[in-house]
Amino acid sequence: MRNIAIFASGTGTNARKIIEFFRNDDTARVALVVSNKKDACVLDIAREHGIAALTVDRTTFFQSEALLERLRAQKIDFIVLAGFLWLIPPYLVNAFPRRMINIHPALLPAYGGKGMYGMHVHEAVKAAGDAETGITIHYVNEHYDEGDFVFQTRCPVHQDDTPADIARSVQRLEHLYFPQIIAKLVSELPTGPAI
């Protein structure tokens, strides 16, 4: 059984879909939810499903490797960033090479980088007049949204769509494809623990 950790900062809609997807899976499960916000709704989702939850503060996350000990204790094999807004520090990237992915609500390399998340992305897509947008799932490295791509898919942007309409279209793609891509990548992991 492979153990997945989800890192999230907000409402946890993707986290919920991932948890539900793996709930009856006999090859992988969500074993830990990590958030950088004490009041993040994703922590409630973890508790609702009986999943261990952890809140990290900025100092501990960036200036120590204490989080690695918790990940080792939970025997985490794979990390999923699902709306986690902090840049991942080098110690964590190095501990989980090609075992950590992020989802971005646009077709990278467009609309990526620091500050480009959530509605900011959809507003930028609308302002540019793009005819399509989509999602990018990519490996995590030490820079925002620059890791190798794993998967992209697209959806149309209609002329009368608002940023909120675009967000709903993109979220449908996220909920459909993100759990499936995670399952595929986890099934392809080499044997043995990540760290």
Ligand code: GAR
The other form holds:
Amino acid sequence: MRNIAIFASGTGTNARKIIEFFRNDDTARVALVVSNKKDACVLDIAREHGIAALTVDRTTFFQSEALLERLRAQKIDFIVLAGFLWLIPPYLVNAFPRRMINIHPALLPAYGGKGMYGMHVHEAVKAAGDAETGITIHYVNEHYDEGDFVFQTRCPVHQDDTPADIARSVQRLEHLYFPQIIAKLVSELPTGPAI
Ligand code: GAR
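Would you generate the structure of this protein in the form predicted together with the named molecule, following the form predicted alone above?
Full assembly next; the chain just shown is listed first.
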């Protein structure tokens, strides 16, 4: 059984889909949820499913490697960023080479980088008048939204769509594809622990 950790800062709709997807899987499961926000809904979702949940503060995350101990203790094989808004520090990137992915709610390299998250992305797509948008799933490196792509898919943006409408179309794609892509990547992992 491979162990997945989800890092999330927000409402956790993707985290919920991923948790539910793997609940009936006998090869992988979500073993840990990590958030940088004490009151993040995603922590309640984890508790609801009996999954270990953890909050990290800025100092612990960026200036120590304490989180690695926890990931090692839980035998984490793969990390999924699902709306996690902090940059991943080098000690974590190096400990999980091609074992950590992020989802971005646009067609990278467009609309990526620091500050480009959630509704900011959809507002920028609307302001540019783009006819399509989509999702990008990519490996994580030390820069925001720059790792190698794993998967992209598109959806149309209609002329009268509001940023909220665009968000809904993109979220539909995320919920549909993210769990499947995670399952595929986890099934292809080399045997043996990450760290
Ligand atoms: C998702 O749309 C994800 O693509 C985005 O945050 C949302 C989290 O939603 N991530 C980024 O913008 C990263 N730059 P959720 O909490 O409902 O899963």
